[in-house]
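This document starts with one chain, in the form predicted on its own, laid out as structure tokens.
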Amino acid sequence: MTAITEALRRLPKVELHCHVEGTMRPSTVVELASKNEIELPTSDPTQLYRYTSLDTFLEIFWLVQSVLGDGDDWARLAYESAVDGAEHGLVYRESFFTPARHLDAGQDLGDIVAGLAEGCVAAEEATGVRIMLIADIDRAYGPGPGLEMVQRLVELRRANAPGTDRVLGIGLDSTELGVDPTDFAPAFELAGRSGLRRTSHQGEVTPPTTIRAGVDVLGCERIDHGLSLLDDPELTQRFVDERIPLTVCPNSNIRIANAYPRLELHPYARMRELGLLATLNTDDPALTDLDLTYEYRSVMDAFGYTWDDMVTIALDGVEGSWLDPTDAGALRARITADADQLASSLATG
């Protein structure tokens, strides 16, 4: 590992767009499938991790999701996810989980949240990484189940159920094509009234009108992916002026959505040139053979960024987060101090 790659690995990082199910180790997929009597098409799940579109990726994502049978499985997943992230400088993550398929199969949302929280606590004790949660609505199940999930989450929070203090907000993910995001407005309106933060996946394979709907109809405070935003200059300028965060996943957009043939053609650099608060994230790292070190190093190389540019990107992750001002300030100070030390080692190395 080169000195700059090692420095990027050690640079403290925030991640705002990562699906916990998409961090599942291949060995864990196999072991949980055996435990829960789920038949896999192969004993090596990595053979399945090749995608031609978002929807073909989702077929594998749903298969991986299916091996999570109980709260203990969710706890193991959360623990391993955080430990693996810590190896690549992760210090804070707001992690998505998408429970629709499990709720449909009879699991209880309270058990899922409690399991995730248990794993997060164990990982924090082991690594110091702080993990918070975002409950994602699965578009494929429609607005009715989405609203029911939010209603149940609100009930659990009011009852101070285990782990619910870690659930910061809700999101909207899964297939984008043929789905009107405004259909989910009642669920997002309830979430907002109940003090939950709001984000949604928009514009990965859909036009900027869906991004506008995300902020204007769903009340989202940030947008996940948002690739088509630049097709609407007026909306782009609004995002710049209002500092609405984008949680961008450049390598995922290539490996999952096949949106660009190579990283150099991704609009990430253009987003940042225009002044957008475009954060850097992995999305589903275990299903795409990614990690935060690779994400940072490949983006640095593709766009000719300097060390200072990468530190700014790390700091922008803090700005885009839902941390309170005190915690955000402390994390910015930590990143800056560690970055200065790493820069000194690079200069003398």
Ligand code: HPA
Second form
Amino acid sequence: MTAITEALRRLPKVELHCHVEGTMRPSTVVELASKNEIELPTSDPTQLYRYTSLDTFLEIFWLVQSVLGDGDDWARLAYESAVDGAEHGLVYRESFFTPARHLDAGQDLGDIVAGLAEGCVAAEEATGVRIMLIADIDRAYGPGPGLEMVQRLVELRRANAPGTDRVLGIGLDSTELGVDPTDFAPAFELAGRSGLRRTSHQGEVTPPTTIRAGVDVLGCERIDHGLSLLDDPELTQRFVDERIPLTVCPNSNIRIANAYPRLELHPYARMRELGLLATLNTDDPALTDLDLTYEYRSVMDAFGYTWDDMVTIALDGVEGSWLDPTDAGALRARITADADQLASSLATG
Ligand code: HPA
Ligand code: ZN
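Can you return the structure of this protein in the form predicted together with ligand HPA rather than the form predicted on its own?
After this comes the whole thing, all chains and molecules, with the earlier chain placed first.
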């Protein structure tokens, strides 16, 4: 590993757009499939990890998700996910989980959250990495199950059920084509009223009208992907003026959505030039052969960024996060201090 790659690996990093199921180690996919008697089409799941579109990706994402059978499986997933992230300098993540298919199959949201939280606690003890959770609604299941998930989450929080203090908010992911995001307004309204934070995947493969609906109708404080935002200059300016964060996943947009043939053609640099709070994230690293070190290194190379640019990107992750001001300040200080030390070691070789 070159010195700059190693420095980027060690730079403390925040991640705001990562699906815990999309971090599942291939070996864990195989082991949990066997444990839960789920038949996989291949003994090497990585053979399935090539996609031509968001929807072909989702078929595989759903298959991988389906191997999670009980709370212990979720705990193992959360633990391994955090430990693997920490290897790449992850110090804080707000991680998505999307339980629609498991709830449909009879699992209880309380068991899923308790399992995930147990894995997060163990990983925190082992590595110091802190993981908070965002419960994503799966668009493919429709607004009814989405609202039911939020109702159950609110109920669990009221009862102080194990792990619910780790769930910061809700999100919305999965297929975009042919789905009207405003159909999910009742679920988002309930979440907002109940003190849950709100974000949603919009504009990964749809026009900026969906991004506008995300902020104006669903009340989202940030937007995941938001790739088509620049097609609407007025809305773009509003995101700049109001510092509405985008959680951008440049390499995912190439490998999953097939939105651009090469990273150099991704609008990430243009987004940042315009003054958008465009954070940097991996989305589904284990399903796309990615990690945070590669994400940072490849973006640095593609757009000719300096070390200081990359530190600013890491700090923007803190600004886009849902940390309270005290914790955000402490994390910002830690990133700055470590970045200074790494920069001087780079300078002296
Ligand atoms: N988009 C929508 N849904 C998802 C994604 C994504 O990038 N990753 C996992 N679920
Ligand atoms: Zn995503």
